[in-house]
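As a starting point, one isolated chain is supplied in structure tokens, in the form predicted on its own.
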Amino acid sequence: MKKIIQNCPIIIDTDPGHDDALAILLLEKSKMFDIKAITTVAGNSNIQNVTNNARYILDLIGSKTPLYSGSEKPLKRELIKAVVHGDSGLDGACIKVQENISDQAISKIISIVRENPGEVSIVVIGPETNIARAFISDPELPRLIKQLIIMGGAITVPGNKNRVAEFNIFVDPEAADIVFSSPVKKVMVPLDVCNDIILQMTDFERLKGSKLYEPLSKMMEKYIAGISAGEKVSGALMYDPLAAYYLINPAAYEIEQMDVKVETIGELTRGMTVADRRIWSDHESNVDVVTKIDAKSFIDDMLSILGDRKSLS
């Protein structure tokens, strides 16, 4: 594995979400990063639920990472929530806390980036509303961010929300359009690679003996049931952890530069991420698209980190 510099500053922008929970836990427990903040955005559920869910995840491991709530709805549309995660957005979790809602996420993203120019990577694993609002508020911000790691979009495969669109982009296509059009380095982890990596309950048995085994087992049972009913896939799709793992082991990823635009107008194609695949086109690439992931490395490393087993080399 290619080592990365320890304690790189990052922000996790998220709408937890079962797969978001795994992504947050993976980054937190890797101890490889200086996690400056977790910012929440409405997506998988409403802003109150996803912020409660984020607090629950942090409390599972006793994390003191600052948590700030953000956008309660898309820039121009009504919120359409996910189905596979249940009413709470994190069914199977025993959530009792009611976290305060502050809408400080945008101001915190701006201040953290400006205090660490050129250093902060943002893991964007929900709708891109918070990031777009930050860019609108501070037009210079995109040039001050090290990179965005975006879970979203579909290049050559069907969508999981409509015929062509992935959920995060579908929820707020106007925000995604702003982000994809901005002069910031972007790494996109699309459905194309996410669809190929599916975990079963037997995989999570490898966490036996760890503190996370029981709560994650309960959450994953609900998630697998939701995925089975909603997407007709037997197992837990690893959307957001695959975006998180890019920061841990970028050598496990193959990348292709593409010119990708977001459809905001089409009646049937809302949220489609349209890549210009023409070899004769005079286009300019604006995003690094992940085209392949070493599945074994990802699964072994994620379960090792979550289970407090041997350190990554």
Given for the second form:
Amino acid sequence: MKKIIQNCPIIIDTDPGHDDALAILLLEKSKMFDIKAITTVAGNSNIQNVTNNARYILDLIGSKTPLYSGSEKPLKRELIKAVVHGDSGLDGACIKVQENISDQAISKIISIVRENPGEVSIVVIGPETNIARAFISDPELPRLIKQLIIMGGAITVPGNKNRVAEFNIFVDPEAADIVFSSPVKKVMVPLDVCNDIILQMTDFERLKGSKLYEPLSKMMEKYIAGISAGEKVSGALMYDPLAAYYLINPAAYEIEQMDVKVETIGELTRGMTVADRRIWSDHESNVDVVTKIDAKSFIDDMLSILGDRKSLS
Ligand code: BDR
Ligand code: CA
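Having displayed the form predicted on its own, please output the structure of the form predicted in complex with beta-D-ribofuranose.
Up next: the whole complex, starting with the chain shown before.
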């Protein structure tokens, strides 16, 4: 992949999270974007912890990207936190700061989009609560956003939270329903493609000699232990950086258009992303679903960018 400086305006809406940390670092260190804000949402841990974690990640690379905290709980439900990232949401990181909590995320998302109509891409890698609240406050907003890149959902594979639902959608299905029903352009990176891209500690050794090697190794050791205990998979699942990498190298992705709705009522199916896969269906598609990713390009480029190696694959 040739590195092209795009400088497009983006927002990262996130609940860091080990894989969120990689996604943020990847986008920041690529230097390809004008990152207008990082907005946090409760998900992997509570809003205080995930906001502290976001600040820690930005401080690791001396980034001055504005950070705003957002929703402390889902629209209509109590927060159910993740297990694999540990209690702090980012076990293995040395968190010392206590960041101010302001709930400014929603007003900032609205003002950034309104100041740059049709230009802003939002990387949505936590529950969709902030985005849904922005859409409720400003119903014109979906048509003013360039695209949402959403890590979430499962099309043909089992869920990673309940039998059928992926964590981000499971946590706030009502918010996801608002987002999926809205006319905003959506690119969905579901578990189907994420389940296949897993890194081991030996992969992260390629970062040796770079500033991020030590802190990332400590975080990834904890993440891999959490994934092994929680999901019975051995290695670090690359959920959120796969959404981030779409902006860096969309040519590495295959897409299929589908009509996807979110289950908010089912007792066993809370948060299921139900795709209409009937060949005779006449429903219009509402999401670009990623069906394949060039794993080698992703891994090589991500480790090159994080490790400050200039030449990308
Ligand atoms: C998603 O859930 C979170 O735990 C991860 O950060 C990712 O966004 C994967 O299901
Ligand atoms: Ca996340």
